[in-house]
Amino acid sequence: MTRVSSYLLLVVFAPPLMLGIITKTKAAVAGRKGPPVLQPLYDTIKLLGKGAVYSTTTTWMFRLGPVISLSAALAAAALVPLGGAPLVAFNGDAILFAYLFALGRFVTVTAALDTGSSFEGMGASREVAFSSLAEPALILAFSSLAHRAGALSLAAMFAPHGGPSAAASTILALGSLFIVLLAENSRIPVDDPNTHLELTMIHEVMVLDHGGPDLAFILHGAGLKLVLMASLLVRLILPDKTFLGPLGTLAFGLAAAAVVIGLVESSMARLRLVRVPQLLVAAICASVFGLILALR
């Protein structure tokens, strides 16, 4: 199997499978059977077969937002070493990776504001406010890993490195990136992807007016962001070479990450909105401490 074909399989099937494992884990903890693991894939296929309804108050930006957000996630996937070398790698691709995530968020927020709904504007303002704290944590964590690796490339930054100081800074970066993963993907305790309460919705409220293929693009792009962030954490924890092979190691790591996320969401409630910035500031502090240890 070539690198391109393996990438295509991962970007198509890994997001719904990971989301399905998370849902299945939460159902198992609650003592329920839960939906099938492939249910997110079935939902995406069903949405792709439906039509879309557009309000007369929306413009071309509302229709373009889902396409650009998915395209940004696909472009970011080419930079991440999924089960081996990435499709595109250069010194500084970590910065482009962060900017592609920011681009996807920007067009989603803009599409939500384009509806003219104060309800979606409320969710957009919350999304932007929390992302302004999540992005510094991401960049600072990348900085400590880049200093340790001596390069600003994701493939080099997320490769195993020895040494006590490297281990300490890596653990801090790992904790910070896990919090960023939960925040960027609207997971508990930052946000609840299943809630529909007006006062607590953040990401979900921004996509309420989307339907059909547009909603399928948004959901798959969000799942792909989760896979990419989890893949980086897997590379940071697991060795490159195991008896499972690169793709097998990645699949095992993604499944384990999905179970961990499901257990986290099952064991704690969503934080109050005023507490979310405190959690993200804690992630920033962990990244700063990791960077200080890396600079020593």
Given for the second form:
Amino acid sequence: MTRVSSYLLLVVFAPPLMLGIITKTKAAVAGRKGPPVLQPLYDTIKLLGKGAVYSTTTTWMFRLGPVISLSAALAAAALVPLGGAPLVAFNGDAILFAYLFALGRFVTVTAALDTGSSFEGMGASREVAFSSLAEPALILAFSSLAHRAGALSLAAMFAPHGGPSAAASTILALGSLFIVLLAENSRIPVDDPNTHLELTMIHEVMVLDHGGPDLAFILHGAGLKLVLMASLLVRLILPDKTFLGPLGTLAFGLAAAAVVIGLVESSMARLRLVRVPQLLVAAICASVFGLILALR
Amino acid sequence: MSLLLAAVLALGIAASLSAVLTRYGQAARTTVIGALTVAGAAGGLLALRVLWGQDVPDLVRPWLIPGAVFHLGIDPLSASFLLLVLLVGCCAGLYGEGYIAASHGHVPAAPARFFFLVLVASMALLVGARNALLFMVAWETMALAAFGLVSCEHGKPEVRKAGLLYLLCTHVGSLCLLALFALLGRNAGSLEFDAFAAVPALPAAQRTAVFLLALIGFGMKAGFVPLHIWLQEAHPAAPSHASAAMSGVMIEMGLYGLLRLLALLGPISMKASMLLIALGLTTAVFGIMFAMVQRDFKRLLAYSSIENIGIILTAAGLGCYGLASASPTLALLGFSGAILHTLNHGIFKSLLFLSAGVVYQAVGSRNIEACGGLQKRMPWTCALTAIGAAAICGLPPLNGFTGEWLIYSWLLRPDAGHGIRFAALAAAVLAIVGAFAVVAFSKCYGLACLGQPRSEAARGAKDPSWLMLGPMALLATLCIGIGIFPAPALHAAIAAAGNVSHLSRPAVSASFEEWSRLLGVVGLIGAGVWVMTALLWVYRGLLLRRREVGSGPTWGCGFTAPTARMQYTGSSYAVPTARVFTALLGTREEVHPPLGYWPAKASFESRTPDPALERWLPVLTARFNDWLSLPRQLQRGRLQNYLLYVSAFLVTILLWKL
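Could you switch over to the form predicted together with the partner chain, since the one displayed so far is the form predicted alone?
So here's everything in the complex, that chain up top.
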């Protein structure tokens, strides 16, 4: 029962809160006050109450895309240990986790192509290009962690153990996963969630034509993806049992991760598009080195 | 066993009948549909009975040909492939009737029907053959029937070229297989498969020869890189229902051959298994990279078949590795991954080829850039295409994921003490292949079916008849069904894999228990995704019911007169991904940029030729061609000469025997 309630709690409230903390951090670094931490939640609620305008070019794919991508993220959340054991855990769930996000990507991309707009086509083509490099980095990092844990299950792989001998490979996997997290969640330095120029955007440009509840689903799904990947990384760093309890530890970790992402975003600019593959290849290399160390 | 014979005979008789009855269109159609139904029911029943544990005695009859016995047998390995042959054969055959009718004479009905039925019959016979000569007869019939299908529309020069290339390649393969069976037959003293298995192993040098001959002979049919050169030319040339059967089943017969030999001759060495894995991964990456940059959607599908064959070969190599390292669990896992992916690939690839046929008939072109906006005009076809496209990318709630999940589970097994320490790198290659598949198929579906129509023909497209949509719907239902309840398909795959890895029934069923439990959870989560989607869809409907829902043009960034030509094209869509791997693809671009203050003409052309066919092969054959100029004198193209050669040869043999 606690597992289900903590799942629901985190799935509903963590995404907007985490996005709010990132924005707040960026504002603080820039010396601004910034919108309230709960602003993304207010936005989502407002969007859910709005009507929608659909392009005459679009079909059911455009409407179904946000729904499937959110439900894929919700299914992926069932595999992630969110303050305690995950809802479902089995040997091999890590692969399902990776492929559920691929499902989300496929429907987002096709929903974007449904508009027939060249901007959305551009965003879609960039999204699939970068993810084709992020995917192997993710699988390689997973495999070195699986090797360390002796099981191919997220709950076992992402746990702080192994001692100093495994530290190096874990750190490399962590670095690689952090780059994947930034790339997959369209954060700086890969993509800028705040840009307003269609030509430079990746994820945001794919959802230009979505509005109302559809946009709310997309924003929530994207936030959830960020929360899930961040909570895996948090489990790799923070001990399982602290005085905060498992849920408190996770909440603290997610907030800290949001601050780190905010600091990264404040301290650097978006990379030129041709440089992004190089960053992702660097992530693959880090994963490979981590794997070699783990196999040693 | 008589059921298999009945199925083959029904198809064979119907083939000749349909050719005779062509003039009476309706009668020919009824014959074909009836024969497919009878064959599907009889063969399917037999296959299911064998897969669920029943033993069926072999059928042995004397045969007129010296040294040959008409020996049919069926075990789970044969049964799983028979099921695939009949499933895809029946769906594609029924669709084909609609396709021929809708083509208004563009597809010649008589050869399309005759060769298709012969193809299905020969493949059903092939999986049952237990005698090398019977196997070769079925193999050659299959190859020639496919040649007939490829050159159906032989009025077009490119079709003739593709047909001849295919004929040449398939015969190189057949020659290797003849040599292979001659070698095995001499060793065993008989051409019976059971005899091959009964005699002690061959000496090392001959074992290598057998391995290489099998790899080239079966690999030519399956399309392992660089033996794939005929595949991307022949599959687009055939009528779509034939492409579906060729891509979905016929090339898999090469893998069936390899697996059958493994089951007969026992494990291959560790190094040879590594070679298979490396070859499989190369084939997979090569296939999907070239699929990604194609503009012709049937060519794209053909390249993607090369990719899937690569994945299956990788998995089979992993199984061989398990056999070589004497680890039955790894062997079983690898082979069942290979067979499950074969079944899945047969289903979604034939679905996609069938929808490609519908689109081709509606638009009149195989160019993705001539399509667009079809989903509004042919909603059923495009919905089914979307399911097939998502399934072939290996995405979770569908069947493609189940086989890939088994393969990943092998590669990322952390606990096993297996020697491939860098199997995880192979998993990374598979991950790249999966991501590229998303590029290729989001392009294929997204740009062909969505957006605005890019040609006048696309604007007037309509859904086809139910005779064509029905089989596609059945295949799509299987994609969804296996994704949610993988247990039956997994059962078939594991039973067949048990055959190859020589495991006892209890060991196989124990391992089935274990994997079906895990894969059951995967299916459960897949079902969860469907349920969640349905709930959110209803919730969205409730939210929007009380609100204003308007419609307008797509946001054009302030531009007020957008046209369909301003959409992203298929070529530009793949560019960001292709640029990263440009060194491997060898794309040639011809750019004439706009020049001066008042630019008049500008053009851009890019082309990605197949490197094996257009770069590697000419280098290899240049010298060879010179050597062959002398014997070429014999080929005068006159029937009299050839008859003379035949009689001269016979006389020589007679004299020699005296």
